[in-house]
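To begin, one chain is listed below as structure tokens, in the form predicted alone.
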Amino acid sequence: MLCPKYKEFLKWVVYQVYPRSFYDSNGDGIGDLKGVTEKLDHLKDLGVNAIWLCPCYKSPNDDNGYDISDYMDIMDEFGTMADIETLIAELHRRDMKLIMDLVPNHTSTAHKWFQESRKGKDNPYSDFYYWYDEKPNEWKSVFRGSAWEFDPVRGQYYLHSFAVSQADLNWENPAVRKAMQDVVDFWIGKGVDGFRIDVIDRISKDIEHGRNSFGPRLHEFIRELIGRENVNALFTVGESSVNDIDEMIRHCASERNELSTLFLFDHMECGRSDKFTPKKDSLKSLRDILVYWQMESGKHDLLHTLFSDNHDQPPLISRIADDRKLRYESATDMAAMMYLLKGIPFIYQGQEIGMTAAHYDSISFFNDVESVNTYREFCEIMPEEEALAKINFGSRDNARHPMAWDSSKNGGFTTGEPWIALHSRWQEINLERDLAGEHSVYRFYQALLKLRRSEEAFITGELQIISSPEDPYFIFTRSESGKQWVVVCNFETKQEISLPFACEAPVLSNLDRTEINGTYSPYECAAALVKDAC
């Protein structure tokens, strides 16, 4: 049985805000904290009761805020400490929560800790990072090239799992662990309600045996960071490459005093053979992975996350559904298929209007350090046109274009010059136009989240899969306290669907169904109350 605090977390609906691209309040072309505060009513009206705020700490922005130079200060472009204090107060006034993005694996090389550490071996910060006279191995950075960089000031190599300017912290040093505890406690003091923890599996390494993640002291370090009484009562979700149930249990079982839950990324591989190479796929692949994890997490009373998009991933709709002619149907069908299952919904900004992947004809439109570095490497082994096609498909910038609020200049995001190009389809896909349509992705999300919020069956109810693995559709029920709901989500072909039990008329439908049985169009979905459920 889920522990009581986990049951409370199941009531959360989290909206991920990428502040640089959400809303610009002062016309400098960069989204900011005041912009987030201005749009809280939009999120409240949608049905959201928590936001996950991507990093807003002081940063040189080599990796858009994930290279932090001061964990206890705010990036100048985003505002001030007073601005985030106001944001927290306004969230809480609306009975909404704030999840901060914690980045414990690495800092910017501009951070005071690194600047002191590079001075030599005889200062308090000397062992805050990994230093070697020679490269101890041939590890590669996630962003291409060697993970080891020679620093001429110290005369040694330091480890950077990501960009050259993101030096990995040495968690074997107790002073590092205490410093990160202080960061967590600082933000708890500001009133935050939880933390999303970036690449948490990398904080423990075994360099001698070639393990750059899931090191021997990982769980010890996690407990030391968030197992403390003042932290463990909060919501914590880890970003990790966990892909088996045993490891998830070790991270998230309530008695272990570690994370509340994890983001699991198996389904992010749907529609691609690697990050930059597409493969033909459908919603069936997504369904099969969702069912597996629903069953496994349910067996072990684990808290599950429900998400399809985030700041690192191109929209899933563009890989496994129809993001053109049937964009509305695809976006809403995927929403019902995902967010009426058991777990905590995470909605990425733009999902609520059916945002898709973008497309550009030049690398000059891209900002992401990973994309630019990868493009250069691709151009050495393939034609530029092919390299650009791969970047268009896989770039993290797909998720980072400014939010399109309306059809005015710059999509209503800013009165200035946007820091990155607007989405290539922003005039077609924006909130104003969506709301003006006969069918609206935003209105469907509102209705779905209202249903989820008002019916306990969709929060803690039992899940039963009705469809078979071979079916070209997904049917499941959620049951609680004598009420049973059925959800039908069709895939890409027209199908005749007849349920083995009687139902009321659908209360949720993306194509205005009046009967739960009958012919379903591609990507059509509906949810209805089962009659006489036991």
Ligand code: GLC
Second form
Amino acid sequence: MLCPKYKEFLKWVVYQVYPRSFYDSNGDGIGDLKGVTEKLDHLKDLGVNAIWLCPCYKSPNDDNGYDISDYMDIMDEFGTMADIETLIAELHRRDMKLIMDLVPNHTSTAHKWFQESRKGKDNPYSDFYYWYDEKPNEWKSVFRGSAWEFDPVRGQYYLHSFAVSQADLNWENPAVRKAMQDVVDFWIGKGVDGFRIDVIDRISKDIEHGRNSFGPRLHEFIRELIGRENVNALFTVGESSVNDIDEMIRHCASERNELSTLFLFDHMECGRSDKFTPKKDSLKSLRDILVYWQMESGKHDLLHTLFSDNHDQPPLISRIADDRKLRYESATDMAAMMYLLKGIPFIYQGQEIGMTAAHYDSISFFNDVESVNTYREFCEIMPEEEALAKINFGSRDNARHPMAWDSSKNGGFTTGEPWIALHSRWQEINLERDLAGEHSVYRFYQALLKLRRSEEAFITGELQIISSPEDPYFIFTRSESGKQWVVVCNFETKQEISLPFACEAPVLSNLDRTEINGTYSPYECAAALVKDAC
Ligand code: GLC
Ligand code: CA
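Return the form predicted together with alpha-D-glucopyranose of this protein as a structure block, the form predicted alone having already been given.
And the full complex, kicking off with our chain again.
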């Protein structure tokens, strides 16, 4: 039995906002908090009831806000504390929730804690970070190069799992853990409804034995931070590289008092053999992974997140479906495949208009620290052209360009100069144009979310897979209290589909179907009520 708290969370539909690129309210070319507040009616109209806001804290912005220099203040470019208070109030007024992004594993080296810590071995912050006279191992940073940096001020090396200016906090130090609790409590005091927790698997490490994540005290630390009554009642989702069910249970079973759920990344490997190398793939590989996790988590009453895109990933549509001729069909089919399963939908900004991966003609367009560092390394071992093609494929900037609202200058994102170039196809793919078309990705999302809202079956209903693993389509049912719904999602070829049970006419369809059985075009999908469900 799903615990009552999880049942409530299943009603959430979350929209992820990357504030820098969402909407610029003052013409400086950078999206901001006031811009988010201005667009809340749009989000409400789409049918979401919560937002996850990527970091908006004080930050020098080496990693776009994931390098925090003050957890209890707002980044100048994004606005003020009053602006976030207004945003929270305006969300709550619309019955919407706010999930803040919490980054507990590292701070910016500009943070006061680091500035104090580097001064020497005997000040209150000296053990806030990992300091060593010699590099204790050869760990590499996720963003390339050594994970150890020599600090001339302290005369020692510190650990940075990510950029050089993102120093890892030493969670073995109780004062660090207390400081992070204070951060959490501060934001709870402001009225936030939940937290997305950045790289949670890294807060416990075993440096001596070469473990940079999933260290021996991971669960103890999570429970200490989240298990407290005031936090435990909230929604928490951890970003983690968990990829087996037992580990998922240890993080998310309700009686553990740890996280509500996790972002798992298995399905992010679809369509690529490594982050920067494409691989031929289709919706079938996505289906296989989704089915595995749906079945396993179902057995153990775990809560799942349903997502295909975020600010770190090139849109999945461009890797495993058709992002050109059948872009509308692909975007809507993938939405039905994902968001009618059991779990909490997370929609990344732009997905609702069928946004695709970006493409830039020169490395000078890229801003992301990982892309820039990786390009440099690639250029040492391959021609520049090949390196650029790889960066274009895998770069996180694929998902960080400005949201395209309409066909006016800069897609209506800003009246100034955008901080990063718009997507090369923004004139074709923007909200205004999408809405003007005969078929609209946005309207399909609205219809899908409306169906989810109105039918219990899509929230808590039992999932049954009807198609077999070899089928070039995915069919499943969701049932609750005597009502059963069937969802048919075709893959990339034309198919005849005939269900073994009778259905009403589809209420959701991306190509205006009136019959659930029959010939399905590539990427066609539909959902209908099953007749006489038992
Ligand atoms: C997470 C974030 C990513 C960030 C990294 C370091 O993976 O999603 O954007 O760069 O952590 O904080
Ligand atoms: Ca601005």
